[in-house]
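We begin with a single chain expressed as structure tokens, specifically the form predicted on its own.
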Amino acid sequence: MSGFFKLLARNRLALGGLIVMVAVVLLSLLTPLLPLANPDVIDTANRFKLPLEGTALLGTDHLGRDLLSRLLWGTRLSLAVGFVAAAVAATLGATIGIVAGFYGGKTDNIIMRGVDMLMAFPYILLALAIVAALGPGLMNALIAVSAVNIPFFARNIRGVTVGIAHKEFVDAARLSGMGDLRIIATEVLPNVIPVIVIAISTTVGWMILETAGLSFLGLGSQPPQADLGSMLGEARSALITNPNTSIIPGAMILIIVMAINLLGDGVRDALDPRLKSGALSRPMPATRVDRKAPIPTASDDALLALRDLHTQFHVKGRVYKAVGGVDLSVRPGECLGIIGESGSGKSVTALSVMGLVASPPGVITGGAVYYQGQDLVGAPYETLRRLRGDSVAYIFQDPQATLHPLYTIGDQLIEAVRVHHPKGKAEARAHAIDLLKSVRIPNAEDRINSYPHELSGGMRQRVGIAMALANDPEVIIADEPTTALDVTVQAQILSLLDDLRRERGLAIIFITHDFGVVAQLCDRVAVMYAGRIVEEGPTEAILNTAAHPYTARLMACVPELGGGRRRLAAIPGLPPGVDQLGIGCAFADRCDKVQPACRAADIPLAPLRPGQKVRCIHPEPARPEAVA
């Protein structure tokens, strides 16, 4: 709960709405204890007094009644009716939605067609019809407002429940012998409650407005009882001559509704699990840059070179050093493999190249990324936008998530081309078909009209590769593009990438967990751990004579065909948290060769053998090993 309030407090508008609502609610709760005049006492001799005129702080109305007293009592009543109406509508609507979504079939059709009938009427007219049938009165207005909002809750909750009712944990509950009511109470309802809370927080303001509207028309609270709507209704005849009698209750309605809506937006964002790791604001178009150290210079003729790159995540006062000083380079026609455990910083390094790390919370705090000698860190957004997908392209791990589900693959390929090059639609379509053929998609002329869900995982990944190749890039960054594929499709994708880089002279940075992929595709390998490169060198040298204990332990986890029976030893312990990195070697706590010197000072990435560097003061001895 404390985490929720901390996250809510980061949204300043929501925090302001919360403060205002707390003040209004406290004031309404304290109203019976305050020394206020009787809100219903008529004093026509003192009618239409201005604020601060006489004993009435906010003046009097057309009957001489104290406006401050009526305002506070009316606010108390309007809040009570609004919150009760929201609770009733949410309870009944959620119940209807859960039952319809959980049981489905005929039950769902019957219930939801009834809901659709209610939604067919304009909700204000339906509320007026209900009040007309029941008669004027605050309770009848509450019933009307609750009734017209039930379909809203029912539809929202039904949609969420349909997605939950067929999940594996619900099937497991059924198999365990649990009844429907118990499954709904223990499995479905806890997953639906956040949606209900969000729906209430975003609609209670409208319910207060609807109740005030009915009272304004004389269908809600009846004289002499005051609520904000009836106060506005009684003051409308004096709007020109005595506008303060209308402005005061109108301003209170505005304050309450604005505060509730701002708070509701904040509650919605704070309960959204996708936003809990970052700020509630929209990410910036490029990663924020805050470099304080001198900018390193490009030291070689590489096409793409990373120099002492530092990328951090600033979350809730904590600093996560995801990339802690990475030096990498890749030349035309070369494939560089980056390997390491999950959380070692591989993907963040790749995303930092073109400023794609989400900010907030990501920040590039040091180093440089040189493309053809131009530093991309801190470059203008237009420069990055021009290079993204044109000169430097990405292939991501999950094409199902990166391809838009509502557009055909042809439309997406055509867009990728026309964003960077002024081609006609027909010419771009022909180019898209050629791209699909180049990645060996059969019947490309027909497949170009397919949607992503109509393709297999391997075909979608080929489309992702085609999109990366759409503008003849010079660098491709492939972030584990074969992880989710079966071995036959994986082999085809790797062979395709290898052929394309040799034909077109592409420079490829290939991120993977698989040493087999490294052996097949990569010319050089960089091993990452805790945000830093711990070993780098030619692929054959790394695979045959791994120098860093971490690299050797990673390779020991890989089974070898034809190697006889040998034990697959897992690396003990877990990688360190990148917000708690100490001095010295980050692998020290998991290394069986650790010495006091390993924790004494920073260990540089130093040359060990020709072309091979290692960040270790006790490297593994050279011993030839068979390459898997």
The other form holds:
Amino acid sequence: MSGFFKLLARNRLALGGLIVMVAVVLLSLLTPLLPLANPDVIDTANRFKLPLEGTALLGTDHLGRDLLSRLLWGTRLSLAVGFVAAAVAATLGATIGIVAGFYGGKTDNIIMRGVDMLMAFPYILLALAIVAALGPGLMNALIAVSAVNIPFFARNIRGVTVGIAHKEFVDAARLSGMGDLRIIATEVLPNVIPVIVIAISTTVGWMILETAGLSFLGLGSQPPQADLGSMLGEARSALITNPNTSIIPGAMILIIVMAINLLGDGVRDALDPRLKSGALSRPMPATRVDRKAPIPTASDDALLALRDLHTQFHVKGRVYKAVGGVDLSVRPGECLGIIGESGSGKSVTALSVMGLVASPPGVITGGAVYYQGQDLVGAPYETLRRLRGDSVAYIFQDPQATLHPLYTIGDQLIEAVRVHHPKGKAEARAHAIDLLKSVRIPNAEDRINSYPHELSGGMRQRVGIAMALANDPEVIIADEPTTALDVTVQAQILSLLDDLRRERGLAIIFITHDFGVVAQLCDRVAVMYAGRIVEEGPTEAILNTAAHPYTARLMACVPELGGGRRRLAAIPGLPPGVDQLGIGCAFADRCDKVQPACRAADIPLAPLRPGQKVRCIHPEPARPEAVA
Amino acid sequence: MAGYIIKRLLSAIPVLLGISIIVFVIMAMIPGDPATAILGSYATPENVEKLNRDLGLDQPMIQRYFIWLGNMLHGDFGRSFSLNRAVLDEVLERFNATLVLAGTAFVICSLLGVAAGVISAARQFGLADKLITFVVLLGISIPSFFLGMMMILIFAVDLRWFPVSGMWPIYGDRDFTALIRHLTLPAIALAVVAAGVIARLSRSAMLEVLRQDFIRTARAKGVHERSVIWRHALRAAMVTIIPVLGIQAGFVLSGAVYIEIVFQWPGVGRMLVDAILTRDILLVQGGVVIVAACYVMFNIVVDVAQSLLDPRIKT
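Could the form predicted in complex with the partner chain be shown next, to go alongside the form predicted on its own?
Below: every chain and molecule of the assembly, starting with the one above.
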């Protein structure tokens, strides 16, 4: 509860709304005690006095009544009616919703049908019909406004209740012999109260507006009693000659409803778990770059080279060092594998290349990415955009989520071509069909009109590859493109990529956690752990003579067909959180060869054997028999 | 597609029946002798007798409902006693004016609301976002009748850009320009609240979509950011936005009542308020049923639009 108020207080706008609301409520509670003129005393000699003219602070209305007094009494009435209407609608709506959601089945069906019928009415029309039947009057307006809001509460609360009614703790309560009423009161109600509060906070403003509206139409409070709406309604006939009599009650309604809405937004943000994490922020077109250290220079003639790349996530004052200084490079026609556990930073490394790390919260804090000698990290957005997909293309994992669900695959392929190469629609379409054929999609001419949901997982992945190939890129970065697929499809896709590399001289960066895939496709491998490369070298050398204890342990986890009675050794412990990395080796806590020196200082990635580099001061000896 | 439309039309039948039942039940809440209550100040002995005969008011509730329903299906909604005119004729004539007003307002609020929401999301936390968020908050907090009155003061009385009220000039031609001049202020006043609600929901729908993986794919393809926002993201967000537009259509249609009063617009809302104040119950009843039925039909249009937009919906 105190957390809730803290969150609310942090939201300055909501706090402002709260302060205004408290002031208005206090004022209307104190109204009977204040030395105000009688709001209903008519004094036609003093009609339409302006504010501060004469004795009345805010002037007088068309009958010479004191406007300040009428305003405060009217506010009191409007607030009371609005809050009572909200309370009635919430109580009845919640009851209906809980009953429907808790009992389900036929009860639910009948109730929700009725609710749907009520919701099929245009909102205010229903209120008008009710007032028509009951006759004009403030009480009847209150009934009408709460009645039309009941369906909204019922539907929302039913939704939450259905979710709760099937939870284990409710079953447990039932098994322990508790009655329905007690289960609802002790198990269901506490869980739906936040939803009720959110629903009230978003609708009470509406209800005040609606009651004011009915009064404005002359269907609510009847003279001489006046709420804010009927004050406005009465003042309307003198709108042009004496606008202040209209502006005063109108502005009051605006202030009250605005304060309630601000407060309501704050309450919702504080109570809704989805919004609590502040996760609803959009990623910018390119990852934010904030490099403090000097920028490393391009050192060799590689096609694509990452130099001391640092990418971090800044979330609520914590810094997650997802990539902590990575050096990598690929040459044309070469395939580089990046291997590591989930969370080791391999995907973030790959996405950093083209500035595709979601930002916020991602920030590239150091290093450089050289493509043909040009630094992409510091490049302006337009340069980056021109290279994306045209020179450096991505293949992502899980094409179900990575293809746009509402465009045909043809449209998506054609777009990929046309965004870089202005071609006619027909020409681009023919090219798209060729692309689909090149990834061996049968009936490409028909398939091009399919939507992603109409294809199988393997087909979608091929579409993803076709899209990456659309502009004949120099580099393809494939982020676990086969993880979601079954083994036969996986093999097909790997051989497809391998062919393309040989035919087109593609450079491929292949990210995976699967040594089998690495062995099949990659020339070189880099092993990542906690955001850094711990070992790098030719595939053969790494697979046969892994030097870093982590690589060795990782390979010992891989079961092998016909591998005999070898024990599968899981690595004890978990990878360290990248927000609390110490100095020294990140693997030290899980390593059985750990020495004090391992934790003393930063360990460089040092050459060990020709082509093989390792970040370890006690590398494993070459033991060819270990993988035999 | 044709099959889907027919299916949706058939599914509207129980909803329409439900609406008629609800209206009937509400009207049955009127206390006292029905005929006298319905006729109110028009309860002359002849009228009472005629109404009793027409509506079968001496019969049990269930029978009365079916008589009423049968009459409606024959296009007989009864007679307005205050206007001495068939309810259907009066409602249809008034409904035209309301449709012009509410239809224009709906177009304005949809375009403005969605555009504001998209821009707000695309520039999240930027100046445009803050500005739009503030204007939207103001828009959803101001009573439309108060806004209308202030617009009359500023744009009609002070600046004299638009006429103060009415749908047509009292003297002069009833042509299109005259209509636009009379329509501008009320349509905007009516659109503002709905535009605010639509903008809010569009913004959050867009923010939700912009975090999806397929947006990253579009960016990885090198698609222009403008196109990422307005093509890729908006298309996906429309799936969430369109039902909201449907709901807001109901608000605009029924909220027109305030604007019709403020701007003296000869619409069905003003007719209903007058009918309620003169206790012309049959006119209220007919007006409510007809407007609600039109809204149900409009929601079918919304559903069909939704199915055209989202190929994943089985048609």
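None of these values were measured; they are calculated from a predicted model. Positions refer to the first chain, counted from 1. By rigid core we mean the largest C-alpha set that fits within 1.5 Å across both forms.
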| Does D514 show a Cα shift reaching 2 Å between these two forms after rigid-core superposition? | no
